[in-house]
Structure formats: structure tokens, C-alpha cells
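Just one chain follows, in the form predicted alone, and it is written as C-alpha cells.
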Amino acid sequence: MDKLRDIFYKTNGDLTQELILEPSVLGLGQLPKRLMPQAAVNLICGYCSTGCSLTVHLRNREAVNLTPNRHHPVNLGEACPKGWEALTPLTAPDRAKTPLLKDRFGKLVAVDWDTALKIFVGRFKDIQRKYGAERVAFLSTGQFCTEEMALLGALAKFGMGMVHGDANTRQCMATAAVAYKQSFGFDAPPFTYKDFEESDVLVFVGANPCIAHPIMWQRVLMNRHHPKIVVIDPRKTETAMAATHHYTVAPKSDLSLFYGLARIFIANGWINQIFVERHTNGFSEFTDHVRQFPLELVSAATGLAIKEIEELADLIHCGQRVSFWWTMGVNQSHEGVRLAQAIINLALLTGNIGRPGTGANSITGQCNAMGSRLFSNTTSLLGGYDFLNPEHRHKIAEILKINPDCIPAQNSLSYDQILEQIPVHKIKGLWVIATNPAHSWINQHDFREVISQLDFLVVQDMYATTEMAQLADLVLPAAGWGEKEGTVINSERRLGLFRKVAAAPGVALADFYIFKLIAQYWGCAEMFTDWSSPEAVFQILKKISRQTPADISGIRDYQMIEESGGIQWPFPESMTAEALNLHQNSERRLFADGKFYHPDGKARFLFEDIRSVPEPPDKFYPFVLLTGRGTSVQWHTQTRTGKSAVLRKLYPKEAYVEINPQDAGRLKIEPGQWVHVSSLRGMVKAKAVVTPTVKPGELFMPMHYPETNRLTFAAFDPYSRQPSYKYCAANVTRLPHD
């Protein structure tokens, strides 16, 4: 226990003020709690990517309530139901309060940190010694702080010798990240939320912000230009109901539609010739490509009438400030990257980028997916650098004061590829942090079979009851939102702060300090001497970002972020507080100068032939199953929203499937009746919701229920490796009345 005491004090000079521990469990003597003298603390919500600021009210240093921050430039005093209930998950009775180790009977039993960390290190090192360093991998998250992401990626890859690690942002944002990198030269969402208010035409593709990003939708409603609101979606979603125009395209026909729209624009001369010539490459080749998409072909592919397609083209053409917005309906596709780029292409050829109210704009999923994309060491080297580039490796090594040979000279396998390596015994140990793939990953039957073949599985989470934790050999108890501090980056590239307003239960620790302890036990702590606290790591990330497109070197410290209401990258040292205009919370977009991040400063038109859906309907599975977000009160696998009695009352308890009245009548399915929904992966039970919001031949199930991903098909975009959750062949059959 003396060794553990030393580690807790040596990992961070201010550790006793950062961690709230049970001294009787750790044997550390009395540790003073961090004082929180304020009556209220502002911190960014930990759910979606909007980045709302919540004011947590304190009484006797305890968090007792919260309200939306009226002065924050993102949410302007608004919050969705999840935000209002953000404190509730912290006090759930199933919090992981101590490390848990699976005994010989298969039961998770409590152990102390010293035991847990010795087993963690011993088992993983044993695998590496027997089979090679690359036989251990990690799967991470977009849910915790940027500094934690950076420390995890550096610890795993530079300190522990891992080659492979990915994050669950692969499930939501990989497509957008790859599309931006290829088109613009860097993963750079160009917009600011003010663009919601300044467009005269807003085009939402596979996006339902009414329930997925309610506060962003509030910004749309603040638009005083009486905009045309266009929704392109197979379902009549809540956003489609509120829109001025809804185009019910056939599932996964969007790429044909956008190529067809581009053909109309080019044929009619509706292009911004000056912008295209000065600021883009590949337009001539793109023009040749879209000739293959005449109106008749596009109409047949999409199910839209020719007049509808022409009307849509005219709406976009007549707009002076047109913005295009997409989320998972685009990203989660077998050809999502090319679809995202088809949207980007339309913005480029019309010059709708870099100006107020314009842009090809990917709305991010998780609260810190943008931080993960930049600094998690998964899809790129820290700061958007390239693992394959020796100059980049040497630059990062110099900043971090480490040997360049510690940095892998190869890219990680993607999420799905890591899992594929388990049955062939090329991945034998897995460390899963703050994510629940035993519910969220595609095709659950195969996933669980694969996971069972690991030699050792560690799950690090704030709950011991998640589907993933229940499969683990070792569970490490982590602090949650509100129990730690660090930065997060929202959809509009705005850095905000997590703040600590509550004590983690038992001996649970912030992920940051778990990583620090693992570094000490692993024997690589000296590599992370300068990584003493989250804010110290932020200073390191500033150095890494310098002179990159995401330069944040001009941000002084956490206090500057808090005083400004958040700061959008880039914010280089050449900028000043006056330039930021702190008190007016200015909002900045990219590419106003027409300069992109490729070496020649130009954006690229990228395109490809249409690829058929991997699993079309047939006579046995005649329906297309669509999946997505259910309501604004549900979040992902419900490990947090499910803790709130208030939120649970606002959504159906049982899994349900939406079916068109025509199909329900033909199959004699009544509203509320139990049905079987099946695919080639299996069969689940759900309640029927008979509604015209889905078209005949289509079904819809929310992703929040574990039943849904027992049906989904494991198809992946070849460039982003993002799963295509939104399409598989399925059937529905009625069950007899009880």
C-alpha cells in the first residue's frame, strides 16, 4: 500500500486536491477535498456535440441543481431534457465504486487499486511478451476530455507499445472527418452556429436536429430571413414535419440525387465560375462524371418525381446563402464519404462556403468527437499529424521529449478491423474505455462471439452494469461528467470546459488519473512527467497544434476559455483577446479567404461510381430496416439517460418498430401489438407503431434499444470504415394477441 500511496502523490503534485477518495479504502490518510467556494460553476454538457453551457448550483460545496447558462453563445439559456437531468446519472446506485475482478466462478468481485493495476499490467505485458506488442489494443470514446484522450493515446502507443487503438467516434464521425480531409486537406468543419440564423436556404440531409440536436434547431428557429428549410430523408422525421420542403428519397439513394443535382447546375450554368476556377481542382473531371446522372435515372433511383428534383435544384439555386447540414444519415453508409463529398461539391460549385449562412456542414455526434478527431492518437497522430510521416513523428517526439522510435510508424487498424483480428488471434487483449460496444456495435451476435475469444478484457467505465462491463475480466471505476475537468470541442470547433462539481463515488477516479497510475505501474511514468494535470496537458496540446489548421496556441489557459464563453479553433498566437472580442462572443467560420488546406490552397472535387447496397431486400426479407435516434430524451445506449426517472417517463420502455399503415394493414398488425422483426442476423421482439412517417416497405427502430443492433448488417464505408447502421434487409411478422 505504500507503493500505491507514492503513486498517488507522484503522479501529480496537486493530486490530493484533484481527487476525492475514500481514505479508508486506499489507506492514504485524510485527503482534503477540493474546495469549491463558488455558489455556481459553469461547465459544458457531456451529451451531444452542441456544447451547451450548464450552470451547476452548489450548496455547501455540493451540486444541488442546474440551469442553462443564459450568457453562453451556444445555447443562449436553453437546454434539452438530457441537459436538465445531467446531474442525475452521477448518483445512480450502480456506479462503479471500486475495481472489480472476475473470479473463477465468473463473478465480478471488488478488489483494491493496487491489485487491479498489477493484474492489468501483468496480463497485458504477458500477452505482449508471448505474442508481440501489437496483440493488445484499445477502444475509446468521444465522451471524455481532450486531455484524457491525448494521455490515453500517448500512453498506449508511446508508453505501452500498442499499435492499434480506435475510438467510438468511428461509429458517428469518421465519414465526415475523412471527407473533409480529402476535400479540404484537413478535418475542418467550416461553420459556426450563427450560420443557422443567417441562411436563406438550409438543406438537412439525413439529419434530424429537432430531436438529435434540439438547441441547434432553436438556432434555426431564430432565423429572421424566413428561410426555406429543406429535409432530404426517407422518413418524415420531426425535422421534416417542421420543414418547408421534404424530399422522401429512397434509402441510400442520396448519392445519385446529389450527382443529379450537380448535373442540373452545370447544365444550366448555375455555378460560381470565379470561385470554382480560383479555389478548386477537379471540376472538369467532376463535370464529366455527373453526365451519367440524367433526371430520368435519378428519379428512378431516388423515387422522387422529376418535378421534385427540379424544384429542389431551383430552391438551392435561388438561395443567396445556402447551407448544407448532415449527420448520421450520411455518415453511416456504405458510401458515406463520397456522399458527404457530393454535398461538399455542391457547396463548392455554387460558392456556398466561407460566407455567412453557407457551408457544407457536418454536425458532430458526441460531446467531444472533435477532440477525439484531433488529439486521441487514433485516426491520426496527435494534432492531425501523420503516423506514416517521419518528419511528423520527429516533430511530435521533440515536443514531447521522447524517442521518435516510440511512435508507431504505421496507422492503427480501424474499430471493425481490430475486432476482426480477435478470432484469428492477432488481438488477444482489449482495453475498452467509456464506451459500450456490447450494445452499440453493429451485428451484436457476431460481436459477442468475437469478444468471448479474448484472453483478457478490461472495461473502464463509470457503471459496472453496462453490457460491456458485464463481459469484462477487469472493471476500472471511472469518474463521470461533472467529476473531472478538461476541455471539449463542439461541432463548430469551440473549445469549452468540463468542470468538477461533484466527488466520484468510492475510489473511482477521473480517467486522466487512471491513465497516470497505469503509466506508473507499467514503468513508463517518466515519459509523462510533464503531463501532471489536465491543464498541463492542455499546454502541451497547444504546442502540438502550433502552425496547424487547428492551431490553439493563442489560448492562454482554461480561464481564458471560461471568460470568453468558449473559443473556436483556429486561435493562433497571432490573434489577441481583442481580435476574439471576448465580451461579444464573436463566431468565426473557415475559408472566408477561399484558401483551403491542400498544398496548393485549393479544395478538391471528389467523386466515384455508385455502389450497390450490400444487402438489398428479397422475398424472405422484403423490408428495409432504418435505424436512428428515437427521442430527444434518449442518448446512445441509455447508460446515463436510463438513470433518470424523469427521462424514462418520456420515452417508451420497450423496443418498438415503426411500420407504414399500408404494410400494417396487409400484415394485420395493429398499433401497440407485439411483432417479430428479423434479419439474417436474428429475430427480436418489438411493439408496432403504425405511422405514415415511414414509407411502405420500410421499417424504423431507434438505436437506443439493445434489440436493434442484433439485426443490423456489418457493412462499412471503404474509406472511413464507418458502419452502415442505416440499411439492412428485414422482415416483420405479427404475433398472436396475448
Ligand SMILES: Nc1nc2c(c(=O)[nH]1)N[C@H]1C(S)=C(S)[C@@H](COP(=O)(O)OP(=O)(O)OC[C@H]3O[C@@H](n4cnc5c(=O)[nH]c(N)nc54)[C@H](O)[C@@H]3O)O[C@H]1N2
Second form
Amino acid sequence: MDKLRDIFYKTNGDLTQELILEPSVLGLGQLPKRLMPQAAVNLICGYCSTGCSLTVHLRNREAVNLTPNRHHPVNLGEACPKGWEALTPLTAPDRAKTPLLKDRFGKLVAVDWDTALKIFVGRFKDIQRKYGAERVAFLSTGQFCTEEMALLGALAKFGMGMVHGDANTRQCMATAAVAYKQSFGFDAPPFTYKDFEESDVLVFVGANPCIAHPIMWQRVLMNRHHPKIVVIDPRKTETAMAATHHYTVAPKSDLSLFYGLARIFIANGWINQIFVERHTNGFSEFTDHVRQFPLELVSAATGLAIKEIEELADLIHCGQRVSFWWTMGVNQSHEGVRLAQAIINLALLTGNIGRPGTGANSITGQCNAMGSRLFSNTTSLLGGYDFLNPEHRHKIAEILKINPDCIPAQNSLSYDQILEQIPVHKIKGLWVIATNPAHSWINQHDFREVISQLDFLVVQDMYATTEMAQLADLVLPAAGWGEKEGTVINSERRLGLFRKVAAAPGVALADFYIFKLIAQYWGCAEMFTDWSSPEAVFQILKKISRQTPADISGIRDYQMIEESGGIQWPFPESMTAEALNLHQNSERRLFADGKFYHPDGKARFLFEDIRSVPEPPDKFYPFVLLTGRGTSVQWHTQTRTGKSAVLRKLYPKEAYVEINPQDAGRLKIEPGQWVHVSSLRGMVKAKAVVTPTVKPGELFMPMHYPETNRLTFAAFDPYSRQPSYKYCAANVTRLPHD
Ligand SMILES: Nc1nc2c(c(=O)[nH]1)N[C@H]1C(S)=C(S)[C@@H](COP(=O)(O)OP(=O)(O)OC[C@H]3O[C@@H](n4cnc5c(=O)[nH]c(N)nc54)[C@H](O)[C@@H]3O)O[C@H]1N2
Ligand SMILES: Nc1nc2c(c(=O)[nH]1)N[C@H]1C(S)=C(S)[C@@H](COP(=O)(O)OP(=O)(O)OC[C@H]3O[C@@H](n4cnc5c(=O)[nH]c(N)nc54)[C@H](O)[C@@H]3O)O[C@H]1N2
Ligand code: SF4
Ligand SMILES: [Mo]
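Show the form predicted in complex with this ligand, please, because up to now only the form predicted alone has appeared in this conversation.
The complete assembly is shown below, putting the previous chain first.
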């Protein structure tokens, strides 16, 4: 520890003096005092949105081991392999240990923080002076603490004058957020995990929880009602194999299916009339709309037999407690918002909402996607407020004690629009934090070309080796999960804690303190005097949330979150009495009273005509390429999971493509053989996995290999601007001499 501090003083001598921050909070040196006597510390896992609690065991203040927390209401002692291996990526040799600056030969070389920050500020201010403040933008994440997201969003937009900033949640949750906002009046996933156990029919649409949310799947397995488990997915996924019913819809045909199902329900009078009348708007218009979806048409669009569609309708109708769950097969679509709303509509018209075991439930992806949706200051003003509303801006300004004119009176461009502005020189500086879009963004061919046209690119990451860091002019070294404190919010709206159980390597700092340093160097530190620590920021966020649907003002402090096993929002002050009984109260769903967040208290039926797919297969590219998660042990672009020798043994090393045996036979492709997969964007090499889990005419490639997004087609949902990663025209051929 002392050695670390020495390095810190050596490289940042005068900086520490200036900073009034203690080295311990900077992520260096010892663990926070109140942790010291403890031999075990509970913290929420930093991978997926399930929010499992992991117990890290300390010896001599070093994290030596980790076990799933048996007493936590989310995971009840379980964890998936990523969770078990969560400490390993922290000690990887390629951690970014110092700031790195690109030299004139294009090589990243170590510099001290003082130099890095002066360059950061100098270059970005220079761009802003010459071309306007809005010419610098940021792209961030759903994978760090809410307090960090809030500080970044406030610093960038209120302190540094940026207007445009978005997050990787655009790639992930934007569709669900927009769908909920329009349908319910607020972005509010209504469920609690207990609903997995209490349903008698569970319908998973475009979701593969066996791979992507294994511990949520454990909760499904705890269901004692012998539930019908329905999977709607073009592929026979691990989840589909475990289900009681699988409907292999044609990719991107779900909207026809759900409108067709609604038509059957309405035609048969299978609706909850009282619920519809009291709690919804737009039902009669919706009834008119779905008349256009007779069985024959739906069958032709989806590739499902009429009998199958009728059977599915019947299954849902016969359920007493039906829950609908969707993930990326819905969100990542050119008409994702309307599809999510078509699922919501079915839940509304059957009255399957607000009761145990029901709901139109979007499962989130990253550990803190929900925090990002509320507090990142990107798509909405802090706390779900509206940048365009002067009253909202004044309210936030008053709470933060800042001049309301510091708050942009316009919305940010979305992720794709920010990127579009680069080649036309409207965005010239970019700051990328905790995301790796040089691998994960759709259509990589285009992406690299675009990024090369920036004047200045800063990447803030745990590793200096990510695809994105390699493109950077400046890399800022960040502490990761386990090396810092703050709150995260899981899929069921439960706030949990990240805790510091290890020191960050070298002079890497928690993102929170990188932002504080930037504020100081930028000259706007005064604006953030009250934002002195993550917990101080939490108190500010509580104030912002007061009297909003996501009110958390009743949560006293971090200790209360820790002692209660996490607290779901809303948790207003009026709830604190019940808080004593948190455990009994620890599973709460929304809309039990049938009241939604629109001014009239009603939910809306929203719908639209079907849009054709943006890039249908043709003679040259006759296959549909699907993409998604490959295994439960791989996380996204693999910067973390790729560091564990244990996990590496459990997934294929090389990019692979799944192809149906019929197609493989026709094309003389053998299992394990190298093939070329191509699209209009380019061609990549991958190993053929010949499997009936994909239908003839369809291919599947996992997103964990950089090859996949060299092929994907940049189409977007018009309302959420979420990329449609899961559909493009492609071809597959044997390698010429293989
Ligand atoms: N192991 C692991 N777990 C993860 C992640 C990870 O990288 N690795 N990432 C996390 C994140 S951020 C997210 S967002 C979630 C994603 O979790 P999921 O959405 O469950 O995972 P995906 O594999 O992306 O997509 C789900 C399914 O959508 C199907 N699909 C594709 N097109 C369509 C369609 O048109 N209609 C229908 N009905 N289905 C379709 C695919 O075949 C796929 O099986 O996982 C989280 N959990
Ligand atoms: N083809 C295809 N592409 C997809 C998808 C798909 O289904 N198909 N899914 C999309 C989805 S849903 C998502 S969510 C995105 C994910 O895409 P990304 O966000 O690009 O993926 P990650 O690999 O999780 O990148 C996170 C980065 O943050 C760094 N990091 C981790 N923790 C911290 C921290 O605390 N601080 C800092 N500063 N850095 C940190 C990691 O090292 C890593 O480089 O991918 C999208 N891309
Ligand atoms: S299921 Fe998700 S939260 Fe739980 S241990 Fe695995 S990655 Fe972590
Ligand atoms: Mo995601």
C-alpha cells in the first residue's frame, strides 16, 4: 500500500496538495476505515442487472476470495461463473495504471495525472473556444455507480458546457425506457423478482435468461406453480430448451404476432373490461388497429402455424397470473418501441399488471442500466426530469444551487447522431467512459472511419488494451468494480451497494474522483463543492428524486441499503416507518392500485403500422444474421471476462457462426470448419457451428467477438434510436482452400 502511495506522490506531488482529497478516497492506499475490521464485505456484482450480492473475504485487508451472499433476497446464495470470478479481472496485467498520452509516433506513453488533466482541459477547451461548447460530447455507460453517472452528467453538461452526451444504454435499454415512458408516463419497469416465482404462465420474448441472467432463471426454477414457460425466439436457445413451449418466430415479425394475439383476445372477449375501462386509454382505437391482423396474415409473417398462434393465445388466456418478460430480441429492433408497447398492451388488456406474478417486464442488461436511465443526465435531466421544461430546469438548479442557465435547454443528440456529427465536424472532441464501442457499436467499418476524424478522443477505462483505448489520444486509468463505492440499481429497481474491497492499481482512480479532478482543472469545482463523496452525492440524488415516481428520499444512507439487502424504488420518506420491516416489504411491484403516471392516471394503448425490415436478405446475402450473447461466462467485449483463465476455458476462443445443418449440408460446410461470413459491410472469418438451434436461412454470431459488428447493419428504432443489432442480410461460404 505504501508503495502505491509513493507512486502517487511521485507522479502527482503537487496535485494532491491542490486537491483537498485524501489519498484514501482517491482509490489509493488503505480501504475506507469502516471496512477495516471486517473479514467479509457484501457488494453487488458488477456485471449483469440481476444484482446478486457477493461476499468478498478479506485477509490482512486484501481481498482473497469471494462467495455468493446467502442472505441476500436477490440471489439467495447463488452466483453465475462471472460473479464467482469477479475479482480476477482486477489484477490483470493490462490494467491501465497511469494516464497514457499518444505520442507523435502514435504510441500511448505514460504521463502523470497533472499532465493528463492539463491536456484534457486544454484540448477540449480549445475545441470549445474555436467552434462552440457543444462540439465536445461524451459517451458513457450502464456499468458504474449512479453517483458517478450523476457527477459525470452534471459536470459535462452544467460545468463544462456540453450539450450532447449519451450512454451505451442506448444500445441496450433505450427502447424499453421510451416504451414505458409513453405507455405509463414514466420509465418504470413494474416487476419484482418474486413475480418469476408467482406466475403460472411466463412469456419470454427475445430473452435468453439461461445465458444472460442465470440467477433470474434460478428464480424461475423456484416457481412452485408448475408454470407454463413460453419462449418466443427465432432460435432454440438454452432457455427455449428449458421451456414448456417454444415459438420460433421469423426474426422481426413479433409485432405482427402481438397484434394478432390482441385481435384474438378482443374477438373472443378475453379481456379484463373493468381494468381496461378504469385504467387505460386508447383501447377502442387499438381494437380497430388490430383488426388488420387476421390469423392467416400473422402466420405468413411469423412463419408460425395458425394452430401454434391459437395455442399461444390460449395459453395466455388460461393463465391466472401471466407475466411477460422481454430483453434484447425486442429492444434491438427497427420497431422495438412499438413491439415493447404491443407486449404492454397485451398485459393491459388482460389485466395482467400490478398483481403478483404478472407484468409487462423489461429485463435490463448492465448492473446499473437502471441508474443510468434515471440519473445520467443524458436522455432526461437528472432524476427523470425534462431538459425542455423551464420549470424542471429551475427546480434542478435550485436543488443544486446553480444558475439555471447552466442547464442546457435542449435534448442531447442520441448516440448514433453524435457519431454522425463527427464526419461533418460538428462534434470534434469525444470523451468515452466505461464502454468499448470500437467493438460493441453497430457497423464497425463505419465506426473507425468516423472516430479517426475527431480532433481529440479521451477514453477512460480500467484497461489500456480495449479496442477503444487503442484509438484514444489520451487514456485515463479508472478503478473498477470492487475498487470504489456507490449505489447501483438492478432490474427490479433495487438499490444496492458497490463497496471498496481492493486498491486500484498504479495511480488509477475511481471514476468519481477522476470527475472531481476534471472539475478542478476545468475551473468549475465550486459548482460541485457539495458533491464531496459518493455518499454526499447520494444525498443530493435523494433530494432530486423527491415526489417523482422514483422517489428514494426515504432511504437514509448507504448503511440502510446495506442492512436491508437493498431497497427498491420508490421509497419515499413516508415509507420510513415500514422500513423497519424492510425484509417483509422487500418485494414490491408497481401499479397495484392501477394508477399510472400520466396526468389522468391511465396507461395508454400505443400502436402503429408494421415497418418493413431495413435490410432484407437477397440473392447475394440470402441469410438473416442474428447476434446476441453466446455463453454465460462471456461479458460483452470481453475486457473483463477475457482476463479469467477459468472463464476462458469455458468458451470458444475464436469467433463462430451457428448455421442450420440443412444449410451447412447444401453449402458443404463441415462442423468446426472455417467459413467466411459476409454482409454489405465486409467479410470476416469464423468457425462453423452446425446446429439445429438456428433455423434454415438464419445465422447466429455472438457479440463477444469483434468480427460480429463488422457485419451488422446500422438501422435504428425511430423513437428510441436503439440500434437493430439483431437483423441484417448476410452470406456464408466455405473458405476457398479449407
Ligand atoms: N453472459 C452474459 N450475460 C449478460 C450479458 C453478456 O454480455 N453476457 N450482457 C447483459 C446485457 S447488457 C444485456 S442487454 C442482456 C441481454 O440479454 P438477452 O437479450 O437475453 O440476450 P441476447 O442474446 O442479446 O438476445 C436475446 C435473444 O433475442 C433473440 N432474438 C433476436 N432477434 C429476435 C426477434 O426478432 N424476435 C425475438 N422474439 N427474439 C429475437 C436472440 O435469438 C436471442 O436469443 O444480457 C445481460 N447479461
Ligand atoms: N452485435 C451486437 N452488438 C451488441 C449487442 C448485441 O446484442 N449484438 N448488445 C449491445 C448491448 S445490449 C450492450 S449493453 C453493449 C455493451 O457494449 P460495451 O459497453 O462497449 O461493452 P463492455 O465490454 O461491457 O464495455 C465496458 C467497458 O468499460 C470498462 N469498465 C468496466 N468497469 C469500469 C469502470 O468502473 N470504470 C471505467 N472507466 N471503465 C470500466 C471495461 O473495461 C470495458 O472496456 O453492446 C451492444 N453491442
Ligand atoms: S447473474 Fe449477473 S449479477 Fe448474478 S453473479 Fe452472474 S453476472 Fe453477477
Ligand atoms: Mo445491454
